[in-house]
Every structure is written in C-alpha cells, then in structure tokens.
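The form predicted on its own is given below as one chain in structure tokens.
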Amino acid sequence: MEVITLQTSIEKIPRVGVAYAKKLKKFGIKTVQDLLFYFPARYDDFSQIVTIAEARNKLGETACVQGEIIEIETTKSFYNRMAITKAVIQDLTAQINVMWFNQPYLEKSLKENDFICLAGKVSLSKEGLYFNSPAYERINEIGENEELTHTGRIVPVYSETRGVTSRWLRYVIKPLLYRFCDQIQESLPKEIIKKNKFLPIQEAVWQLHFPDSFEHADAAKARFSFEELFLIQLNVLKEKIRLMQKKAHACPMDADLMKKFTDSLPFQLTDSQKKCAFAILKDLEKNVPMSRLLEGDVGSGKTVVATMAALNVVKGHAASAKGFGEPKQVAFMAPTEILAKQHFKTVSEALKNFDITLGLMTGKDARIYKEGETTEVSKKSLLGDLENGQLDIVIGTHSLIQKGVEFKDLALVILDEQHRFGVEQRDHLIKNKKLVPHLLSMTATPIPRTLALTVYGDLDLSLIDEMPANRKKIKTILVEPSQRKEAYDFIRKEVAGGKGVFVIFPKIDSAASKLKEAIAKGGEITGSFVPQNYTPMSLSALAISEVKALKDEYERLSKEVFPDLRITMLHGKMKPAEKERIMLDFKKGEIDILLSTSVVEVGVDVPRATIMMIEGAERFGLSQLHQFRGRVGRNDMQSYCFLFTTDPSMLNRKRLKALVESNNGFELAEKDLEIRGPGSLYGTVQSGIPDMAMQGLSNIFLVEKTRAAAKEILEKDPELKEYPELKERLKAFQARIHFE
C-alpha cells in the first residue's frame, strides 16, 4: 500500500478520488499539500450558541441553536416538483421549524430524536418563525463540548465550483490537517519570523482553516500575506539579477540624430516626453540589458519616444565616432494586428526621412516600407530580409516570436502592452546569441505603486505625467436614462461636422437574442445565457432589464435612431482584414458610427473621432473605461465620453463618479485600486498571483516591507544555499503563478 505523503496526488487521498480530483485541479489543486494551502474566501461566525427561545427573537438574523430532531419528512411542491425537507427542532426552551429545499438525501442521514446544531437565518412564513436551509451537523449530546466543523464555530467557507462545496471541503480537509499538518516546512527564514512575530507556519495553516477566534485568523492572514508578496518580490528581484549578468549591445547615444529627428516632427516635445527619452538613451548606452517600463496616459506620446531610441539604435553608428560597427535591428510588438499595423504607418511616417527599412509581420502580412513606399511581400521574403540584416525595424503581433523568425543582431525589443515579456521570450528571440537585446516597454494602462513596487518589480520605469499642450480636456457625462434622446440629437450634430462617434458595448449578443434564437430552432433551451426558472413569458422583461448588447443595438440604432447615418459593427469575432478595413473607413470619415466591443480598447487613434458613448459602463473598471474614453480627444477638437448605465441607480457608482471628476489616468488607477481592490484591477485569474498577495497589495507599508526583507535575503545569499525549504518554496510557487 502506497504511503500517503504531502506531495500524494489528491486523486489517493481518501473521500476525494478521481472525479474530485478532476474538478479540485480547476483550482490548481493537485497534491495533499495544494488542498491544505487552499484558504477560505471567507468566514461565517456561528460560533455563538443560542437557545432556540433565544434565537426566535432574532427573525432576519442569522443564530446557531442545538436541538432534537421530533419531526422530519420530505414531500415535493406542487408547482415545480421540487424536493422539501420539513423538520421541527426542540431544546428546553422552545421547537422551531427548519426547511431545507432541494436536499431529499437529508431525510436519509438526519433521523428524528438525532441531535443537531444549526447555523442560519431565521425567517418568517404564513406557518410561523424557521430556519431557512441552515448549515447542519450531528451532536452526542445538546450543550456538549464538542469539536464541531460546520456550525458553533468560526466556519471556513471557500470558493466553490460545481460540485465541490465549503461543506465538503471541510469534511476533507479537517481530517488532512490532522494528519498531515505537522509535515508542512517552515519556508520563510527564522530571522523574518521572529522580527515580525509571525505564527510558525502549521500553526498558521490551522487557523486559517478552522481559526479559534478572528484574531487568530488575522494573524494567520497577516503571515500569509507577507509571505506571498515576499515570494513575489524574491523571483522578480532574482530575475533582475539574471539579467544583469548578461550583457547587451552598448548603444552610445547621437545627440545629434536625436535632434535632427526631434526638430522634423510637426510638434514639440514636451518635457516629460524629453525626460523619458533621455533616461532610455542613457540605458542604451550600457552593456548591461535595459528592463524599462514607458508609462504614460492615453495619447501622451510614449510611441514618438520609443521610435527615438528605435532609430537611435538602428542609425545611431552612421553618425557616432566611435561607431557601432554592424548595424542592429529593433523588434516592435503590440497586442493586436490593428495595433501593429498603425504602429507600422506611424513610425514609417515618422522616419521617412532617415533612410530606414521597415517590416510589418502580423498573421497573415506581411509588408515592406523602403524610401518612401511600401510594399506587400510575402512572408518567406520579408524572414530572409530580416536574417540578413536588409530590415532595421520589424513591427509585429507575437507572430515575430514564432519559429523560423530569425534576426541578424537585434538589439532592441519594444512591447506595447506587453509588459511582462518576460526573459525567457527574449531569448527565444536571440536564439541563445551571446548578447541580449534591451527591452523597452510601453503601457498606457497606469500602474499604481503598490504593483509597481511588485508584479513589476523588475523593470525600471519611466513615466510621461502631462499630455501635448494643444489637448482639450475630455468633458465626461453621466447621463440619465430621460437624457438618452438628448445625447442622439448631440450626436447628430456632432456627424453633421464631419466628427466620428465610438459606441462601446460589454458584450456582442443580449441573453434575450440568443433566448429567441434558441427558441426558433426548436429543441431543448440550454446555455450559460439561460437564465433561472426560465419561462417563455419572461424573455420581454429579460430583454428589458439586460445591459444593451451589440448586435441588438446595431439593428436598433441604423434602422430606428440613426437610419439616414452611415453606421457599423466591429467586434472580436471578425477577421483581421475586416476589422482592419473598418477601421480604416472609420478614420477616413467613410462610417459615422462605429458600433464596438473592447476591441477597441488599446492603441486605436483616430483623430476625427470627438464622442465615446459607453453602454452598461458599470460592467467595465475604471482603467477600462479610461482607455475608452482616451480614444477621444486625440486632436485639438473638443472630445466627450457619454456613460451609459443598466440601471439608473448605478449612476452612483464611485468609479464613474471618479472618471467624470479626474482626467487623470494615474489618480484613476489609485483609484480603483482602493474601490475594486488589486484582485479585479490587475485580474487574478489572468496573473496567476495568490488571493493573500492580491489583497495584500493594497498596502504600501507591507509591499514595501516584502521587498526591504526580499532585497536583504537575495544580497546575502542571491541562490538561497542557505535556504533550501525557501528555495524549494519559491520553486513551486513559480511554477504555479505567471505575469504574462
């Protein structure tokens, strides 16, 4: 028989199997020991015990009594068939009734004259004062002192999924911590331990399942906390200084074609532009890889930044007099293929009069812009140029980082909202060449500096804090359902001026659409978008009651509002050429209206475009909303954001009331870090970052605190020899969390 260990798959641990097994791995939870660090969300305190007179007077409230069992039977309700489990409880003092809806198997397993301790809310029927589908155990005796688990206590309750409740965790994970708890290796150094009186780690692991008091559980939280963001702030600090043990191309920098570039654009620089560029220059010059973060607002100019250092690296030799020797290419990424190939026309514009060879790789383009003109090449001629040094800047989606793609001597990397490009994609870029490229990337998304101080702890940043002088500020506008016709005569005004007009939406199809679709195929209604108790009569109060959709408004808005405008859909699900076609029309003032998903969230400029009409804005976050509302005055036009709500009781929400009060992208993400918490700001899903690490990152004094004892550790000790079980900790936890 095998001999059940902390590192035994979940699938051999008794009461678990391979069906739970399956559904706890949705939580990344593949060992003894991965169950035993899955925390609560949360606690419910049943720990005081009533007596049930006592606990009939607290109709609303949530109580905890102990009681026998007299009665108990199932029946099912007339109108839906649905199981109804029906008891009366009595202690000395007084009976209560209790229902459980939906539970036949309780019949089963709670037998009259059994004892039970119940823990929920007391509510009110025409058949008097019962507990409504409370928590339940079993008890020896009533007023026993016994150890319970699901009620008369500070109970754990977890994330959930489909079929793997807080109960059933419970049940499982109790008897693991008995058996198991005392194994768990002390991880964080004795030193750290004692300076911030943390609990050793089995005693913390216990209180946090099943604390004695909230004060224990809080001290367990605290250790935790600390201890996720300290891992953090470990691999990203380590990161750095792999880094700076590889060299890079020294790239001296020529004031001279800086001031040549800077003196042939249409605009000036502002300060902060020149501040940033001249930081970046500086790094180029050494040997050491540059890891810099460019942050700044929505259309404070970071890409005329970035192609200063791009043509800097690419041309700087010609002038310099030490020179470079060969000249070096520049790899530019953005997320997305429209983002890529306005990248493309805006640096080619910007560079035509400095003799530089352009490429543009998405998926399926491939381009060429040489002495004033581009061409469309294929893909396999622009890989050759490319590899033999024929292009000096190459603008791409991920495809420049696919197989095949080879560079004679990159020396630069440039992200657009890519920031954690990480070192392993770098190398994949070089193919293991001696040199590392540098890499510079961009954001317009603001980074408060508890994250800043964290997730992006390895890179250095830059920030542009003031926008281009001719800029109007973005008037932003609640406005209420009444002042909905009002807000379409303004924007027909607006398009009769020759101005665009973006309408964003949450979603591309309603509930409703999909209901009546459904219900014209015939067959069985199913889907995530079915609500519950669903009923054909409903569907109209559905449609009415749902945030608007793109679809249903497209034929609304073109048919009924707006029918003598040029209006059009763009979304996600469309091909690249067709959104590229759109929104080239858009921009060339051949559409009107653009209908949109968050599509259209990073990097699209068109500056003909002055209104930004959001709908449902209460379901976007308020960097989000930012963004959107960036896509508007990007010229010296008056620009305006319209927000749309569900319900008109959302117009109070504080992030929308924040967006109309600042147009100030960082003081936003302050924020929202404060209102929705870094868990929804950052997007604990997508980051991989524990929920204790999320939440801890809300307070400046533990970041920094995390990262003081992080720095200290790594410069004593930069491999952790002197500290295996951390090392092997942060081991595990790398490969658990990523920052992509």
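Since the structure above is the form predicted on its own, I would like to see how the form predicted in complex with adenosine-5'-diphosphate (ADP) looks, so please show that one next.
There are no partners or other molecules in what follows, just the one chain.
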C-alpha cells in the first residue's frame, strides 16, 4: 500500500475517492495539502449548548441542544415522493420535534435511542417546539462536548459548489487534520513569525478549520492574510528585480525636439503633464526597462504625454552624441478598436510635421500614415513594414501582440487604459531579442495606495493631478422624470449652438421591443424576456416600467422628439467600419445626438460634445459613470451631465449623489470603496487573488508591513535559497494567480 503524505493525490483518500476528487479539482484542490489549505469562508456559532427547555426562550434564534431520539420515521411525500424524516428528541427538561427534507439516508444513520446533538433555528408550531433541517451529529451521551464536528462548537462553513457540502468537507478534513496537520512545513521565515507573534502554521491551519474561539480564528486569519500579501509582494518585487537585470534601448532625450513638439500644440501643457513627461523621458534614457504607470483623471491629457515619449523614442536618436544610431519603434495599444482608430488620427495629426510613419492595425483593418496621407494596406504588407523597420509607430488593439507580429527594433510599448501588461505578453514581444521594450501604461482608474503597493507594486507611478486650465467644471444634474421635457429643450438649444450630445443606454433592446418584433413576425412568443401572464395589453405597461433601451429610444427621439435633428445609434453589435464612420461624423459635427451603449465608455475624445445624458444611471457603477461623464468637458465650453433613472426612488441613491457632488475620479473611487466595499474596486484586478489577501488589501498597515518584509528578505537572499519552503509556496502562488 502506498504511504499517504501531504502530497498524496486526494482521490487516494478513502472518504474522497475518484468522484469527489473530480469535484474538488474544480476548486484547484488536488492534494491532501491543498485540501487542508481550503479554508472556511465563515463560521456558525453553535458553541453554546442549552437544554431543550432553555431553547424555548430562543425562538427565532439559533440554538444547540443534545438529547435522545425517542421517535424517528421517514416517509415519502404524497405529491413529489420527497423523503421527509420526522423525529422527536428529548432531554431531561423537555422535547423538541425535528424534521429533515430530502435526506433519505437519515433513516439508516439515525435510530431510536441514539443520542444526538442538534443545531439550528428554533421555531414554534401548533405541535410545539421544532427544528427545521438542523445540523446534527450523533454523540455517545448527553453532555459530550469534545470532538464535535458539525454542532456544539464554532463550525466552519466553506464556500460550497454543487455536490460538495460544508458537512462533507468537515467530515473529510477533520481526520486529515489529525493525521497530517503536524507535517505541514512552516512557510514563513522564523524571524517574521517571531516578530509578529504569529501562530505557527500547523496551529493556524487547525484553528482556521476548527477554532477554539473566535479569537483563535482571527489570530489564524491574521497570519494567513499576512502570508498571502507577503507572497504577492515577493512576486512583484522579484519581477521588478528580474526586469532590472535586463537591458533596454537607451533613448536619449532630445530637448530641442520636445520643445519643437510642444510649441506645435494648440495649447500649453499643464505643469503636471510636463512633470510626468519629464519623468518618462528620463526613464527612457536608461538602458534598463522602464515600467511606469501614468495615472490621470479622465480628460487630464495623457495621450499627448504618451505621444511625446513616442516621438522621442523614434526621432531622439539623432540627438545622441554617442550615436545610438538605429531608429526605433513604438507600439501603442488601446483596449478597443474605436479608441485605436481615434489615437491613430490624433497621433498622426500631432506628428504630421515630424516625418514619422505610422501604422494602424485592428481586427481586420490595416492602414499606414506617411507624409500626410493615410492609405489602406493589407495586413500582410503592414506586418512586413513592421518587421523591416519601415514603420516607426504602430497603433492597434491586442492584435499587436499576436503571433506573427515581429518588430525590427521595438523600444517602447504604450498601453492605454490597461494597467498592466502580463509578464508573458512582454516576454512574447522580446522573444529572440536581447533588449526589453520600455513600458508606459496609462489609466484613468485611480489606484488606491494599497494596490499601488501590492498588485501594481512593480510599476513606478506618475500622476497627472491637474486638469488643463481652460476646463470648466461639468455640471452634473439628477433629473426627475417630470423634467424630461425641460432636458430635451435644453439639448435642442445646445445643438442649435453647434454642440454634440451623447445619450447612453444600459442596453440595446427592451423586452417590449423584442416582444413587438416577435408579434410582428407572427411567430411563437417565447424567451426569457416574455413576462409571465403576458397579454398584449401589458406591453405598454412593460415599456414604462422598464429601463430605457437604445433602439426604442432611437425610434422615439428621432420620430417624435427631435425629428429635425441628426440622430444616430452606436453599439457594440455594429461593424467596426460603421462605428468608425459614425465616430468621425460625430466628431466633425455631422451628427447632433449620438445614442450609444457603453462602447463609448473609455477614452473617446470628441471635444465639441457638451452634453452627456445617461439613461438608467442606477445601472452603472460609479467609476463607469465618471468615465461617461469624462466624454464631455474636454474643451473650454460649459458641459453638462444629466442622470436619468428608471425609478424615481433611485434618485436618492448614494452613488448618484456622490457623482453630483464630486468631479474628481480619485474621490469617487474612495466613495465607491465606502459604498460598495473593497470587492468593487478590485474588480479591475483579475481574480485569483485569495480571499484573505483581498481582505488584507484594505489594510494599509498590513500592506506596508508585508512590503517591508518582502524587501528585507529579497535584499538578503534574492533567490530565496535559505527559504526552500517559502520558495515552493511562491511558485504555487504564481501558478494560482494571474494579474490583469
């Protein structure tokens, strides 16, 4: 027989077997050790055992009692053949009735005269006191309170997935703890345990599953919160060290060129923009790869800063006395096609006097801008130009880092509205190359300090903390349904003055419009959108109660409200070429009102637009609303943001109020954190981050402590040679998590 160890595959554990092993694999549990590290999500406090008479005083509350089974019977319900088990339990003070549903195996496991411990909510019916489906556990005698697993203690509750219950997990984990807990190797360095007075790992694992008290559970949690954050810190700091050992293109700063560029702009850079541009240009001069995050609220002018960096990389070599001779390339990546095309236009316009060849590559399109002309080319020819160095700057979506894209001499990667580039993606770009490209990442999403120090801890931060001077504060207004007409009148006035209007909808189709379509087709009316008790009469009622949808409103606005204005729809289901044409028309002023879904959420720059009207505003998150609002106010004209809600009571929503009160993305992110809790903000960080680390992430002291500890260890021992167990854990951790 094989000896079972912590590393043994769980299917070899008798209580688990092949079928359960398969289910557990879905939560990433493969070995005995993995199972012991599958921690509960919360606890039920069944630690106070009372007599049945005392339970009478706990109606509606949770109680735990012990007694003898004096009657038990399982029957099948007449209607649906469900097993119903009824029992009567008695102690020296009183009796209580119990029933369980759909647990036919109880018939075999519980018998009359057995002693039992029960925990659950106490209820009262005509027949007296009863428990409905309580937790239960057989005991040898009344008064037994040692070695209880499911009752009579603080009971762990795990996050369950179909087919694996908390009860089953307790039943499997407990004996494994008895057998293997002592063998778990300590992973934290001794000095850290000592300094922080942490529980040793064996005890912490035990106390997390079956705590002696809530204080014990908290102490165990504190240890693992620290450990998980510490692993994140080790991970990012190691990556930082790894990159620092690589070489990058040194791109000397060409001050004359930069001056010539800023002089050519129709505006003055803000001090913040200058400061950030300088920090970036200084980084680019070094021959170690830059990893910098440029953070600035929507509309703060990040694109122009990135454009300066790109220009300097491409043309700056001329200034070099040492003659870093060869021209270099820049890749500029945007999250959407709309944005990539916009950047292509902006950048080619801004650099038109600088003799630069620019490429655009999105899903299907490929274009080249050269000497003032843009031409469509085949993707193949664009790829060829990239590879032989004919192209200086290429702008595109993720297709830029796909297989088959080769650069001659890529020196800088710019990422717009994405925080981070996966390690693999950067590695992919440099395969077969000696030099690593510099990385400039840009975002309008404020990153709280705790995250900047953890998940983004390998990036240096530059902050544009001021808006261009010409901007007026956007007026944000919560609009009552009764004021809709007034809002429309206002829109009409603005349009007459040549301004552009966005109207955003949470969805394209409404149930009512789908229903109409179905009726028109004469087909059978089915689907999740069909309301119960549907009658044609209920159609109009439905349309009123429902959140406004793009297509319905397009009909209504273009036919009834603004028949004389130029109104167009934009949504994600359209072809890229169509979306592009619409955006260009809107920019040029050939469209007055653009009705859109959230596809215009990030980055879109239409300076002539002054009104952002949002329907069903309560459907969007605060940062998303702030992003929408950032589509206007990009000029010296007064801009407005109108928020409409489906239900007037929503007007009082904290979230919408916060938006009215603040125009500052950083403040709003903090508010969001306050209103919705940490989960909301970290939604941007692709998960895989363990729960405990997540909780730890809201604790700046803990974050700073773990960062200092990780630094200290890595400075002493960058390869973690002295800490083999820690190194193992880190490896497993890296396999488990994936940052954005």
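Think of the rigid core as the biggest set of C-alphas that the two forms share within 1.5 Å after superposition. The shown structure was predicted, so the numbers you read here are calculated from the model rather than taken from an experiment. Positions refer to the first chain, counted from 1.
- With the core superposed, Phe230 shows a C-alpha displacement below 2 Å between these two forms.
- The two forms, fitted on the rigid core, differ between these two forms by less than 2 Å at the CA of Gln207.
- Residue displacement note: Asp218 has its CA displaced by under 2 Å between these two forms (rigid core superposed).
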